[in-house]
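In the form predicted on its own, a lone chain appears below as structure tokens.
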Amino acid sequence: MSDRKQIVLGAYFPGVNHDTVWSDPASGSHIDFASFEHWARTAERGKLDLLFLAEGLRIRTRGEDFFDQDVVGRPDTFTVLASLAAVTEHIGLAGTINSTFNEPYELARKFATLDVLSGGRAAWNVVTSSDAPTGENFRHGGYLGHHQRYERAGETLAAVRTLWDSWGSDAVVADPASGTFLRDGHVGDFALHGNQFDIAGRFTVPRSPQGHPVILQAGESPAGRDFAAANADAIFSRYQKFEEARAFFDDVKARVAKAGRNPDEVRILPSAGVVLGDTEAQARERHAEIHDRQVDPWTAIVLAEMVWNRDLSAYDPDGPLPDVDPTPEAPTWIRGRAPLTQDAHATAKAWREIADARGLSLRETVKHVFDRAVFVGTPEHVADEIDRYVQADACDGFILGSHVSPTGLDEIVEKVVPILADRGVFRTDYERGTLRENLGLASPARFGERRPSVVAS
């Protein structure tokens, strides 16, 4: 095993949004098991470290219709998760499960029975959502505002965690001689009282391999950031390019130590698009094709809708950006999907540099904007680029996927990971059980304690 820093890799299943092309005729189901079962199986072939789902909850629509370039539908989470914990033995298996329409009850259940199903393998990622279309999904205007979903995220974590606590390792004696199952009479027994639940009851779930599976978080706002680091095993990042990866390196583990826990033992992983070539002009050649077909014209309207919040059909993709303001007070435009910015008129701005800087038109600023392709190039390309990011503390690994499902990740085991693997950066087999384990993360707190939860202010 090399000293140098070892590199967390993990696979993303294409199909929520835009980046996915289902048009491409290598593009398989989004739906039937087989392209689950394929794309699991390939990322463990490969010795990687997690499978990941993302989630939508809302079918995207753009004023009253249906739009046509993201995949429509994707099944329930937590079941295409099980089912591949059956044909897997080793990967983790990463759910996308927001808090903000969950309870915390059915949460810790379904992710203890995962984590007991799949030997220890199971992982959250921990999403919030301020969009009150979503919310008409469950309940009267489910809505949220910015403050009140970091309030229940942070207590919804802590009441899952609590109930997982509620069993210990050692609860269940399960001795013939005696006829005692359970240790005692409190196995399970938990009481919450808060601003967002009032809950008591007893958790029915025996504590599971993991203890407390693997937490995941993508905070982006200040708040999500302090969330994130002192509460998640591994953070999302949207920062693709080195020095800005770098950068939210830098303040992400600087915010994890500030939280009282130890940055080594939290895991920043961007996640990033990967096109490869035989060549590196063959790969930037079929990077152009597969993002002009990502980025199509309208595709690029309803990108800039998204940040305009105003229908924008009328507009040339070939021309320039809109002349008018975003109206980001307006009915929101296109929904089912989480707001590009926080600040939309700032988003325009900047938008409106990049395009007056390079001669960009409409389409041309939104396929710049919206390039996912982090590694285009050669196989040893890619391998170096990667590397480099890890052993620079950009971060410390990378969530990879492509194009089309679910054949797009073969090439990337094929072609990249054993180079990683032969420099000594990753690993050649799995050693260990768990994916803490796998991840190099530290045991959960021990039976009643608990970790710090944030609150946003």
Contents of the next structure:
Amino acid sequence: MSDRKQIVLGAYFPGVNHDTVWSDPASGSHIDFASFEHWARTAERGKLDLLFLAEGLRIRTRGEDFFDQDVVGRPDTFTVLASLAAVTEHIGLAGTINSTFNEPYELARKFATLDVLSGGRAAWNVVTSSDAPTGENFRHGGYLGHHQRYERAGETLAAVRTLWDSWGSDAVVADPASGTFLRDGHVGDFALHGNQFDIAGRFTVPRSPQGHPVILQAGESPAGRDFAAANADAIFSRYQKFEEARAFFDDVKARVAKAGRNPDEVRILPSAGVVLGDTEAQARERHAEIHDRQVDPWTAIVLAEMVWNRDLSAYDPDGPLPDVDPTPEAPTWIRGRAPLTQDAHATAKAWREIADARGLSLRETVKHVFDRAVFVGTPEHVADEIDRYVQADACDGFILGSHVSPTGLDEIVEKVVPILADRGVFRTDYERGTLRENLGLASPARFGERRPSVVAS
Amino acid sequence: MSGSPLPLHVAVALDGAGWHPAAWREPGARPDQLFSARYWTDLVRTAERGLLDLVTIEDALGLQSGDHLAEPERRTDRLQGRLDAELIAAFVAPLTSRIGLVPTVTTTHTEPFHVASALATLDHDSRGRAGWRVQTSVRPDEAAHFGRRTIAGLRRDELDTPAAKALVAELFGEATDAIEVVRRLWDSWEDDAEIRDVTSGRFLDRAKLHHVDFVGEQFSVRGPSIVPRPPQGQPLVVSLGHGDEPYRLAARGGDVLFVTPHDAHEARGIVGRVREIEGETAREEPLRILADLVVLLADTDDEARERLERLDAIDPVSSDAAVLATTPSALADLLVSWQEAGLDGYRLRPAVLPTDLDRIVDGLVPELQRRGAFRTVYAEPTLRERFGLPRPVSRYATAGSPA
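For comparison with the form predicted on its own, please write out the form predicted in complex with the partner chain.
Now the full complex is given, and it begins with the chain already shown.
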């Protein structure tokens, strides 16, 4: 072990976004369990820290039509992670689950169960929903405004933590001789009275190995960053360029300290696409080819429509950006996908500046903006870059992926990860702890292991 | 019916340490492992070794209570606590290959959209072995766990009051709606919706995805599902019933119904009543009817009775289903003879786990096989096929398949 920072590495499953190239001959099913199993086993072969699954609760639509040009459909996150728990031993299992369209009692049950079944490997990426039509699939209906969403997310997380704490680690005695199964008759008791929830009763799942599964969050707005800094064990960021990543790192770690937490106990993990080649030139060529397929002419139009919030199909992708202004006030044109911008006019202006300065067409502008591949080069170069970001405190590690599922991760694991391990900045074998311990995260004891018999509620 | 018996369906119901309240104290029980992946994997693998049709896994959105209508007692001498059944089934799916996996998922407080996604995914992960044990939640304490609606609950001595009947009708109406929504969502992707047409750049034939547009009293769901059609098309829907309201639920939306006769005569009466109620609905396939029995097995009748007495002395059993303490051979005779009442098979509730499951697999199953009443090999790859049920075409299919 060197005294250099140890890198955290995760893997995302290339799914329903345009950067997954389903037309690649190597592309497999995005639904069959065999695909997930291949991906998970590859990641575990590389000794990666965690697997990461995103979320979708609604089929995307454009106008009245279902999206048909990207991968469509995905399996249920909890179910896939529980199945993956059975075919892996060490790797963390992180699921993105909505706090708007789930209730704390069920969330706590599902994550505690996943943590028990996996031997302490569960992680929850807490998200909120801003997409009103998603509510059309749920009892709740409708959706919550931005402020209420965070209030609900905060109360949901607090409620779930209370439920996880409602069984002490010594609650189950299970002694046949004395006939004592539970330590006392109040195991599982809880009561919560907030603006969003007024719930009480008894929880069903014994305390799981981690006590609290790892909490992930992706804070963006100042309120979102504060929420993440106060609550999360690891924070995803969308800042992949080195300077932006450094600025985000400093900002969030300062917020973590301000929230009264040890900044070292929060990991900051941007996602990063990787494109490898035997030479730098070859890698760049391959990247150009992949990126050309990721942002094909039609996808370029659709991505621009995400900003303009109107039908742009009459525009030539190889021509200039639309001369009309965005109409953010109109009914949402593309639904079921997280918004690209909070301020469409500002984003359109920024895109126009890029296009003007560089002389880019609509499609070229979109390609410039949507380049998820952060690391393009030889395995040595990519390993250098990952190490550089981490050692310079631009982040603590990355969630890695490629444009092809499920086999895209293979070459990253085979070629890049061993270089990092050789340098002593990444593990050569798994530690024997929970995900929380392996990530060096704060013990859940900081939230207190509440013993129901001694805590009045 | 005479001559050699028809092959029986035999399912096993898994719950905690078994169905006797003192089971966790029995030698051979594994009380310290009840909440472990290993325990549940071992149980389901044992059931698969016995070629059983399926396992059900009990669940509820609250702790166990002696009377399932009442809130949990604050006593410390009984097993309380459980893991989420659907996730147990998902964990076991890649570790087994043929047995049906049927977790209990409640309809009262859950989101039908999530339920449909979870079970469709279980069907994908198990390659066509998923089922759904539908269950309502009537307990006020479970409603308070969600805080979104108040449920007055039922008292065993007041089941015939108008208020009680109205509550039962409300909960079963909602469950009927939940099954309808879930089934529509399972059909909302036609089988060949994913086309991956590189030439046209289309991943999907969007004409083959469908809104389900369900509008009900408790929920409305637009759809389509986020999960493509499950391998079985429609995973198996099962439920337990003790009277007309649950029989009606099963007749409207179920594939398999568990009932609780205490003798062959009663079984005949129940089957007759279920068939009558079925006649009032537009079903294509008759419900498969399995009788629930709590079983405690031993090499001799005396030994079996002594085991039951020993357990009852600690904490006496009370059950909605008949409790049989007997030998595998006598049980096999009984199962074959009750079949003449019109039953398609049984769901056995082992009194003690793993003991009585082991005895079902190693004792009862060979006895049934000897009588020609049980399979000697798993023939059908999917759970629906095991029950002789066809794979239905999506109700939204646009291509027009032969009737």
